[in-house]
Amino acid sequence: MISVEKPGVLTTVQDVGRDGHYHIGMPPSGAMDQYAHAAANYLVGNDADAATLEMTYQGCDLRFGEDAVVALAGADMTPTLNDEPIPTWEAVAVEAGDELSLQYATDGARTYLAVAGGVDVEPLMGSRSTYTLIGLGGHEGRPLQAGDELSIGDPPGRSADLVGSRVDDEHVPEYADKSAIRIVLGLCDYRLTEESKAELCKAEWTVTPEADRVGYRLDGPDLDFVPREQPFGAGTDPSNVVDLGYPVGSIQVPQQPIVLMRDAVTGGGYATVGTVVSADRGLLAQRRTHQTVTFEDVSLEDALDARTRNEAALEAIRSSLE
């Protein structure tokens, strides 16, 4: 059992998301960094769908009714562990009575804490992620709360093996690095002007406190849409389109641009004119209100390739902890 003492800003239980329900508006929640998530997964011997605690820009403190494997990745919150300071990306014991503290995040926005065995909430639809929105899943459907109490399921046999354990340093990412967000241009790419398309990637847009799992925000200069006729079924702002699906990561521009997260809407109206690619849509959700972000414009087969190395990545963690 795992005690809430102090809830953090934003602290739920997400795992790698409620696939196979779009079709009928449910968007997949889940971890906004798949890759952080999955890491600290694989160093407590689980699979990477065990649920974690996502904490979100603040840490929590939590005290441990029971021994447990337990890793942290993602931003640095520089934890402790009874005010003793503890690695991230390493697999540590934690004994019953022992107190976990985490603080304001220094370098990235969301930290993932594995516990071996997973957090054990009641699945829903074929998975653990709290979907905020609408009170669904997760503990009771809401951001954990001081006083919360959480079951543990049970740990994988070799996890007692793998404390000390860490992810190599060249799978970790840099969070600092502020390296342009890739994307693939399209679905309504055609409703920009060729200039206003060449500055969604030129300029550089800032992350508003509206960010968030819904949406990520951003700030920057004015983008201008090509002429037209209203289309039958489109609103009148030059926006909208008849309504479509929304990708995960695409990017609408209702004003400013708007990139969708784990628990946006799945369609709607608004324009959608890229989307970000699997591999960065983490390092976006690791940039904090305020950092600035910019985008690079990829092909399809860019995208691909970019997966494929992410998931590479992954796999060399996993292989390298068995």
Contents of the next structure:
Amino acid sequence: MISVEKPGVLTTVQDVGRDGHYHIGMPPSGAMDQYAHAAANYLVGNDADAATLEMTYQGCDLRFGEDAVVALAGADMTPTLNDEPIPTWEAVAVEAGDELSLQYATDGARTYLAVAGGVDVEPLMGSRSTYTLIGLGGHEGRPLQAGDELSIGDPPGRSADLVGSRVDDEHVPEYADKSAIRIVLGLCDYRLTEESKAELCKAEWTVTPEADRVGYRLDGPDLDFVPREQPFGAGTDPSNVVDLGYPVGSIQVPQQPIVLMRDAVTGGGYATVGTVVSADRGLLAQRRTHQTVTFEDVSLEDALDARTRNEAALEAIRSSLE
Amino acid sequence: MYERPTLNRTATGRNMTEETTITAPMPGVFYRRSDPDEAPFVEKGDRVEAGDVVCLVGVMKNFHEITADAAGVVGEILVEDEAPIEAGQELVRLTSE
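Take the protein just shown as the form predicted on its own and give its structure as the form predicted together with its partner chain.
The next block holds the full complex; its first chain is the one shown before.
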């Protein structure tokens, strides 16, 4: 049992996501940074699909009611165990009665706490992820509150042997906002003028305070649309198109761009002019409000290559812990 | 609105009074009032009790109340209303007796 003493700003139970229901309008939810989520799980001997706690901007204070093996991966929130600093990206033993305490994120935005055996909430439609907008999944469909109690699943037998194991430095990502976030242009980039298409990938965008699990709203230069006759079925705004399914990670431009994240609406009538490649979505999710984002457009082949290399890095982490 | 966030404080002992600084537990936008038409939560020189709201931080479409955790007198307010702030930034000085 884990007791929540202070819940932080926004802490939810998340896993690999509620896939397979997009067609009925159900977004996947799940950990915004799947890389850090999986790494934390591997460190404690779990499979990647075990549920972790996703803490945003400010971590929580938790009291453990039983011995456990835990790992933190993602943003650095200066974690302590009974007031003693503990490392991130490393498996740590906790004893019944211990207090794990986190502060605010100094590098990155989201931290994942994995516990051997996983956070054991009831799965819903094949996932333990929380979708807060309509209040389903996770712990009572909502962010954690003080006084909540979470069950821990049966820990894998080898978890105790993993205490002290850590992720190689070469596989620990940097969350500084210098590196470009890669996108593939489309499906509706034809709506932008050539100048605005170039501007999208040249401008320095700023993450606005509204950015959350639903979407990352960005602030920057105005984008211009190609003049056109309003098509049958599309709205009157120049950014409107005939309704289409929105890819996860797609960038819509009602005016300022919004990158649709894992809790976003699944379709609608805004032009989506590009899509953040899967390998970089977690890095975008680690950008904090007021940080900058630049986009780099890459080919589909490059995007798939980035995905393969991302998966290989996670596999290297997993196999290093066997 | 979720649970009130933890405050991080730096304290300097000085005779019978203690000056503390309330810092932001999260990045976002600093608000001195609950509504543009309302008076600010606190002004310099106001006396506050523990638990009184001194400002809000808006982030992820929620407003988080930042409260005094001890009684005291409000000193310098270090940030402009509606200014963007970073986690850890000093917001309001407070002198307690």
